[in-house]
Structures are given as structure tokens and as C-alpha cells.
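In the form predicted on its own, a lone chain appears below as C-alpha cells.
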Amino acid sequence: MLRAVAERLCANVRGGDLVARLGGDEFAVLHRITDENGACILAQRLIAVVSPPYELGDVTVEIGMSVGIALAGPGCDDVESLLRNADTALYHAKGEGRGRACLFEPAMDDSARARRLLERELRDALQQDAFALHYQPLVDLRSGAVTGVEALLRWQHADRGLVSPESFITVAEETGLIVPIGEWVLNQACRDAAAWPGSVSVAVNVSAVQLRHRGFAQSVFLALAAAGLPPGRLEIEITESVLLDDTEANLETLHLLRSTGIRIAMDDFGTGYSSLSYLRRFPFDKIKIDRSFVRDAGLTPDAAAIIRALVSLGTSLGITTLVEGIETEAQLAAVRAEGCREMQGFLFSPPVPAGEVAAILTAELRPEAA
């Protein structure tokens, strides 16, 4: 792959051009031009020049190509410095989506200097214990009880506080650190699961990082083990990404999770491209309706009919249906006429510490939301 992908680049550039693979996937030109423009075009076609499918064998492959454009001249007149820049740039462009090409600009030093920073901090972290778990019940709407609860991570920053995931899981992703927080995660929320309930199950979120990494069920398996678990309290809860990505082997991870007992679920469905071909291809236990299809709930006909139309879908192929957001009595009152069978959302608890879990465990969905 990577010498086919070496052919086309050297077969369209020029003579005077240098090629070079620095390591892994990545590739650089040296190239002379007298304007950006130049160099704008040149990455555009070489985009559009490796994207084509290569028959590699009895293989056929496709890929996509990001690039990032540094420019010599003032500030930048180094090997070092214009790799760097590249470097810079090409990240941005992957940030961008695939195939796109960026062009350095001085700003995004500022930004590759700010998610340096928060790696090293992230690093710091998980030394120092200073991430937290937050759960969120999980509700069953036609007893009212509390049925299980979702792991929420949390970072206690010492400058920013209490720090929620979204300002850092990319650059974990991005880095390799989900993996060390991800077990972490898995282990302290199978330790929780183990004091409350047999009736109650913990779900934990997995990001296609961790799914294709080479220990993750083993990862699972000993953190069960260690909490002295049941396999069947705990929910693996997936995005589509996780089976965009290299699908055949993450399936072949979640069928030995679920043979096990483990409890394999679809988060934001609905919100992507292939939602319903993954159904056919992996049996899941539950999916979790966006919370975006229930923002409207109760007050216009056609976010009612996809709730119903989703509702139906699971209940013919035998899976839960959860819906995320729930926040209004209205929006109860919508999804639980669709038939849905669990709700999630701030109506009921908004996500608490471990230690607030357990008199949650014993409220019930008030008689007056039924």
C-alpha cells in the first residue's frame, strides 16, 4: 500500500520535486512554487491522484489523503520549522474532514501549543487521580424504577474545575491516552456497579480507539473479574464511528463481549448514514434514541413519527429502546405514547457523584410524569 501510494505521488510531481515518506502513513513533497496558490493546487491534485481505489492483488483498497502546506520564507526559513508547520497545518486539515488540504497560518501554532498543553495535562491526570465518574439513571417507563445508570467521566481540573468531556476526549483520542483513561473508566464503574443492586447495570461509553485496540476484551474481562462483576450488569454503549472503522475485527470484539453476557448498545442512533445496515450486522441489545429526535417531542407531528418509527424498528427486532434528553413533561409524555422503553434525561436526575447513586436507586419515576 504505501509504495503504490509512493508510485502515484512520484509520477505526479515534477523532476525536480523531492518525495519522501517521514514514517507511518505520512508523506512529504518538496516543492518550488512561486505563490500559495501554487502550492494549493499541487496538494489538490495530489488528493485527488491517491484517493482512487488501488487493486493491490486480489484486494481492493481505498483510502483518503489530508495535507498540510507550509511555506518557507520569514519565521521559516528551517528544515525543522517548515516540517513543523506542515506538521501543524496537516492536523488542522484532518480536524477539517478527509481530503481536505490547509495552509499554515501563524494562529494555529497558538492552537497546536494549547492541545499540547492539554496532552500534557491529560497525562498529569491520570498519574494524579484526577478523574471522576458521574452517573445518569437509566429509567424503565412502564415500572418507574431505576433499571441501571450511565458512566459519565469527569476531570477535576485544579484551575477549571470539574471538567466535562467534551473539552478533552478528541485529544485523548487523538493521542492514545483514551486507552490508559478508558480503563480506568471501565474498572472504577465496574468497582461502583458491584455495591449497588444485581438488579441495577452500569454502562460505559467506547470510542473506536479503544474498541481496535489489541487488549481491549481482555481490558473488560479483568475489570469485571476484579469488581467480581457479572458480566450481564455491564452495557458496552458504541457510536457508529466504532463500526466505520476497520468494522470486521470491532465486530468480532463486541460478538466475544456479547457472548459472554456483556450487554452491547448503540448510542445517538439515528444520526448517522448507516444506522439500520448496522442492525442487521450485530445483534444489539439496545439503542439509544438522539436526544435531537426528542427536542421537539410533543410539539410537532414529525418528531413523533420518527420516535415511533425508531420505537417500531426496535421493538420488531427485539431490542430496548432508550431515549436520550428527556427534560420536559411533554417530552415524557410523547416518547412514552410511542412505546419507547427506558428515557434518560434531566426530568428525572441530571448525572451525580457515586456516592449520591444510591438514593437515587430508590425514587421512582413520579405517578404524575406516567
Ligand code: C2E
Contents of the next structure:
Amino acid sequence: MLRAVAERLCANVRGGDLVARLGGDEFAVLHRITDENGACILAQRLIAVVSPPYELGDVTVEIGMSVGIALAGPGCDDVESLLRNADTALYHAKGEGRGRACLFEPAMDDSARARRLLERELRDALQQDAFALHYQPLVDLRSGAVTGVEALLRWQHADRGLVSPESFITVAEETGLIVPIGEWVLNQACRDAAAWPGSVSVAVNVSAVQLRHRGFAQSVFLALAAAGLPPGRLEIEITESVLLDDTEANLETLHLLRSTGIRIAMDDFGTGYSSLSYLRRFPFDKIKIDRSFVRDAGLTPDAAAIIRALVSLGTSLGITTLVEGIETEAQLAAVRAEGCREMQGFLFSPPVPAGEVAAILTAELRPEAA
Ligand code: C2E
Ligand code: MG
Ligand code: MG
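Structure of the form predicted in complex with the named molecule (previous: the form predicted on its own):
Let us now look at the entire complex, which starts with that chain.
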């Protein structure tokens, strides 16, 4: 495969150019140009020639290629800088999707450095067991009882203290680190949940990258088995992005998980495309309506109308509806009035460390004011 790619590259550069393999699946092309446009044209051509299928013995292989371009000249006159800049541009190209070419710009350097640092810190955190789970209760609005808790990842950072996932999940996803981190989350959450009463389930957030990863379902089953937790007590929260790409394979994995009794929830509903067709594509057990629908005063009239429609849809499809981010009594009352089944939010409890979960499980939501 590598030789076949090298042949195509060599056949499409000029005589004076140099083609080299840097290692793994990375190649470098040293090309003499008079303007940067020439480099971009060459990059596009190489992407095009590498793309057609390869016949290798009995198998046909298709690959794609991303290109990072760096220009030698003032400010970049040694091999190390040239390769480093090309690498930074390559990283950007990959971030923009398949088959892209990207020209290095100095501004890329700062963000690349910050990302590399974050990536290294995340790797260390995984090694040093610096992650923790906090849990936030999900409350049934009719009985007032806690039906489950959501596991929320926290990173105990040496300088920055307790770091919320919002600041590192994206990098973890882009670097693939979300796979081992997510596996840790699943195992820890199942282990913690096994110590709680049987009526309490645990919800775990799973990103599209994890779900797409081969062996994901297996790792879920292993986590349940290792903890001795029945599948019926695990809920997996996914967002719409999961259904946006690689849909068939993702749906298959979700069906497999659900067939064992694991519940599947759609998280942050209302923030993305929120296509109702997603609800037809997969038999979700729960819709979590995003907290952007609740405002200080309770609900805006249109938000109330949307929640009412979702609740009624949920009722006919057998899907539980939950509203996230309830912080005030007014919001609670409004959500109750729309017939929602469950709530989650600071009003009842913020996420708490595992050691404090037991105390929360016995708490109850005040019944509706008469
Ligand atoms: P999410 O799954 O929608 O989780 C709810 C987020 O809303 C949590 O933020 C929670 O602390 C916050 N929240 C809960 N109640 C309230 C409230 O009343 N008001 C306000 N303003 N916020 C509230 P957190 O813990 O920072 O997590 C952010 C997101 O990071 C999560 O959103 C989830 O998408 C992702 N995440 C968390 N843990 C994991 C994980 O283990 N794996 C993956 N892949 N993603 C995770
Ligand atoms: Mg969630
Ligand atoms: Mg959410």
C-alpha cells in the first residue's frame, strides 16, 4: 500500500522535487516554487492522484489524503521549522475534513501549541488518574423521587483546579483520547452505580467518536459485567451529531446496546438540527430538552409551545421527556405545567462528588405547590 502511494506521488511531481516517507502513513514532498499558489495546485493534484482505489492482490483499498503546506523563506529557514509548520498546517487540514490542503499561517502556531499542551496534559491525566466523576440527580416530577443520576466528567488539574468537560472534550475527541477517557468514565460510573439502590440508574454521556469506535459496545458490556450492574440501570446519552455521520453503523451499535436493556437518551435536544426524523430513526427512551429553552421567568411562550409538543409526542411514542437546567421555582412550575416527566438542574442539586450521592438519593422534590 505504502509503495503504491509512493509510486503515484513520485509519478506526479517534477524531476527536481523530492518525495520521502516520514514514517507511518506520512509523506513529505519537497517542491521548488515561485509562488504559494503553485504549492496549493500541487497539493490538490496529489490529493486527486492518491484517491482512486488501489488493487492490492485480491483486495481493493481506498484512501484519502490531507496536506499541510509550509513555505521556506524569511522566518522559516531551517528544516525543523519547515517540518513543524507543515505539521501544524496538516493538523488544520485534517480538522477541516477529508481530502483538504492547508497553507501554514503563523496564527495557527499559537492555537496548535495550546492544543498540543492540552493533549499532553490529558494523556498525563489519564495515566495519573486525575479524572473524577460528579453526579447530578434526575428527578421524576410526579413522585418527586430521584430516578437516576447523570455522570459528569471532571478533571482535577494541578493549576486550574476542577475543570469542566466543556473545555477539553473537543480536543479529547479530535485526538481520539475520548476513547480511553470514555472507557474510564463507563467503568467508573458502573462501579459507583452498583453500590446504589436498584431503583437508581446511571446516565453516561457518549460522544460520536466513541460510538463510532469499533469495540464500543463490547466495552460497555465489559464495564457492566465487571461492575455487576444490570444493563437496565445504564442509560447512554448521545447528541444528534451521532446520527449525522456514519449513521448506519452508529444506529446498529445503538440497537445492539438497546436490545440488552440499556436505555438510550437524546441529549441537548433543541440545540442542533433537532430534526424530528431522528426520533423516527431510532426508538429513543428519553429526550433531554436543552436548558436553553428555560429562561429566568420560566418559559417563553414559544419555548412552552415546543416543550408541550415534545411532551405530547413523547407520550404517544413512549419516550420520557426531561428538561435540563432548572434553576428556579418559576422554571420548575412552568415545566411541570407542560406535563414534563423529569427534570434536572441546580434547583434540586448541582453535580456532586460520588461520596455525596447517597445523601441526595434519599432527598425528594417538594410536591407541586397547591
Ligand atoms: P450535558 O450532558 O448536557 O450535561 C449537563 C450540563 O449542564 C453539565 O455541565 C451540568 O453541570 C450542567 N447543568 C446542570 N444543571 C444545570 C443548571 O441548572 N444550570 C446550568 N447553567 N447548568 C446546569 P458539565 O458537567 O460542565 O458538562 C458539560 C457537557 O460535557 C455535558 O453536557 C456533556 O455533553 C459533556 N460531558 C460531560 N461528561 C462527559 C463524559 O463523560 N463524556 C463525554 N463524551 N461528554 C461529557
Ligand atoms: Mg448529558
Ligand atoms: Mg444536555
